[in-house]
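Encoded as structure tokens, the following chain is the form predicted alone, with no partner shown.
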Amino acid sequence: MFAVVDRWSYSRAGVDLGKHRNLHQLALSIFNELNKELGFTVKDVGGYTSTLSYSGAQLALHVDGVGTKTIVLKSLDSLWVAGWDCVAMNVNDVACGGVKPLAIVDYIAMPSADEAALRSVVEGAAKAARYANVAVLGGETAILPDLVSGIDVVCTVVGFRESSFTNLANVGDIAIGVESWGIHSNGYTLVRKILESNRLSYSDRIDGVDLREELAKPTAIYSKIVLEAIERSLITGAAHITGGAYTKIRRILRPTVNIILEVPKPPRIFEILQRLGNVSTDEMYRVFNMGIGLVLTAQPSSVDELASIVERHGFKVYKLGKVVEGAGKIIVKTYGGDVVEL
């Protein structure tokens, strides 16, 4: 038997998602201002990721990390997939924004010079770059005793548009799910309380599922899928499904249209986690992605060769719903008969 917690959510285990947003729109406007002062174009911000105009290009700079999620790699000897998630993370971004990532650079913080740990995700990072395709130009390695005690991986890329992408679906699209490898790089630090609080440990089993095997799964690279779609012109919307969850999906709505999903089964992890920490289906739809780490809205007439791509790159394509007029809603119908609006 396992104790259960009244119940887990990203706010109780550390994470304030609204808190997070609110960061984000202070952040944003003293920059919306200082570019406007400096007379720079920059286009989408806010959204996957923003571009500068300069020399009649199209540049983009974007960052992301890892997170907590090191902390179990950590424990699980598998801190190569902290490597690969940063990249991923970085190269699925841009390309649901219509970039094309080019190069990357890493920034590792540790609280000693750990040469071993530093080779892992180096060596991580390397095989996702060669993955998707983009050049590693360096980086950083901050040793920062008093600073802190795990291991921090950030990677930032740059990249530049070629299409006229948009990014935003219309009414009479076709949304479809591609799966995701599992947890991927977010949620982690309501994983870890969940866990602990039943006093699990990262390499349990629990009924039949090995939490080291899910814990360490890399994140799915979907770059190659997103930019082949925009460049057969077969895609409308494209959402990487990261923190945030299934909220993410609003970037890619106007204020005039919902998006009605029916979304799979789960796979079992996501289960174990909601039944062991009692988390609200609402919650577990805004922290985790639940089987599906991208979402692409497209016109029925591209549907088809949209999902042939999708399998052509190894991954399940499964078909979510539709977009439809509304204001801008995000309504999520669970394999167990919930409905979540986001």
Contents of the next structure:
Protein chains: 2
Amino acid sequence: MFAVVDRWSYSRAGVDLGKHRNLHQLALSIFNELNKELGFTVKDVGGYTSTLSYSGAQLALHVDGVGTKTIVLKSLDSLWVAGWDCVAMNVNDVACGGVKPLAIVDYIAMPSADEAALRSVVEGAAKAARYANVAVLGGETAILPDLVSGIDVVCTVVGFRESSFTNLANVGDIAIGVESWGIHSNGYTLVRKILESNRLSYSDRIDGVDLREELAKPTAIYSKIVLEAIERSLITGAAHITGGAYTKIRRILRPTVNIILEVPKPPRIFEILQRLGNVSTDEMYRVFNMGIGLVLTAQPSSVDELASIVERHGFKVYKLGKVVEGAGKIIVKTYGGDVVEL
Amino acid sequence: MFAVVDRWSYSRAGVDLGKHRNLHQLALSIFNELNKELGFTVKDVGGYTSTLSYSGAQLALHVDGVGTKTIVLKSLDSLWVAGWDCVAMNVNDVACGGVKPLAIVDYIAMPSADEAALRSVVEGAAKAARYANVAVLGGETAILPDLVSGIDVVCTVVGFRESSFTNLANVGDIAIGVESWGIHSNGYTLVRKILESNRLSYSDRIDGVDLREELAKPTAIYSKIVLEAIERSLITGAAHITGGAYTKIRRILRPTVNIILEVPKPPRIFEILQRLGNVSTDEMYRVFNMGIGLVLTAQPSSVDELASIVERHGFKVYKLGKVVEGAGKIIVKTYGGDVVEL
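Follow the form predicted alone with the form predicted together with a further copy of the same chain, if you could.
Full assembly next; the chain just shown is listed first.
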């Protein structure tokens, strides 16, 4: 007898990235029209964030939230990670647009005034802000029993773009990967559905992997690496692997190039999730970072110096592949021999 | 036979402003310690917002959300007001700290990808941004079915403080009130509970007042008035009447002064809410703006010019009272003859 194994995907778990992208584009088009009408000079700097010209400076403002990872973190009594992640995701995103993050505010929505939860989140945010060297200019705590059932953690970062970093890879560039610290903050809706459908709890151990430990890992902060590499003119592109995972690399590709990546064996948690959820390999690289949280592109002559910066910051570095002539495609050759085209 | 009329208050409706204040202070104290440790110069500018010294400029970052008003707005098919209000509350808040708002990002959390709802919110935000003359640098739309049951709308504003406005009233100053456009964005949890307990719908008509119209009124934008008054050195203090209502005036009071306000008859919606909910007069002035959305203090010689600025922006102006020697108290003499001390 064969067990019937459901095939899970992000859209089946309730998240439709295509729809999400459409909503984002809709909002952007309305706001862009407004900015033009008001005479503001707003520039997209690599798809992550926009800058506004102001008094000769390029000011960037960027917002992102932790999403449903907070549900898991609350259950694992690790809410400090939500605060950390919120800062991490924002500083990583703007750094990939060549923006030095300067200050953060947070927004925490809760169903009741839970002081212990708030303290954890805020302490985590402060910890990450210390690491990333950004000020925290307060924030807002909203008690919304009729609107939220869990804790929603959102941060906004302001910073300035001080370089002319174009964030576009060139033919002949080498692609470098920087290790992630685990799942980071994206794909948790799928993770939760896969575990639920297998009747596993967030604190179970499976195939020697401690889910509690894996699910409560914070998001790595890459902003210092990216900014140092930009300052030394060592990179041409930087892609933070967040929502949409490896599809995010498209942001650093001109329509006339492809990027070919030979990715390492992913950490075991991703193999376990793929097996438990019977998720396609293609889908895995669209949803999860698979062990690589940041992809950088650099001229071959810059690779050694770049690698040493990454390692000095305490991260493993992978030579992943190269940028070739093409049509804006991301080609991922997996350790298992599959080829995923995104 | 007498009908038993429940006495409603904000805390009975589920919102404890004291607890909320404590959470806010807890977060601030953790962040202030961090900022000091990192060597950032952060300054509280009147309780609404903090500024960070950066390259000779005073940068402010401020976040606030619309709260449960979105529940009512969705039911009344007026979600554009949520976008408008989100911008309005933020620009009003920072302007009262002497900060000229420059750019906004929004964060919208929804249980499903509702394009029509997103479009309404975004169009409302754009409309308010146009009125307030701020850029919108994008934002984030989060689809969080397991975390939010309604639409949560949050904005963050960045701006610069260009004046040395102290935002502290002096003995002898006159207090000026600027009319509100209705309930604005605070107190909606209490409004909803009062209406529910009276089995009224959001679109009912009561005593000649159209609830639909009153509940879907946007928040007035005062930022241009406040900034113009500061630029012309016409005011000593500015208090935006938001969460906590008239208690917000404490932010412009030194511990050695009192402010005595003789407030006008409130608009009928407030009288109806007070009667339906059997709310104490004291509580009404702690939760609702009661027809006055902004309180300004000015030297007697500046009052005429100030009043003409307010009227030029299309708002009714009220001479409310004066600042006297005292102990940091807000004394409100109501139209009905009650005296509320906050």
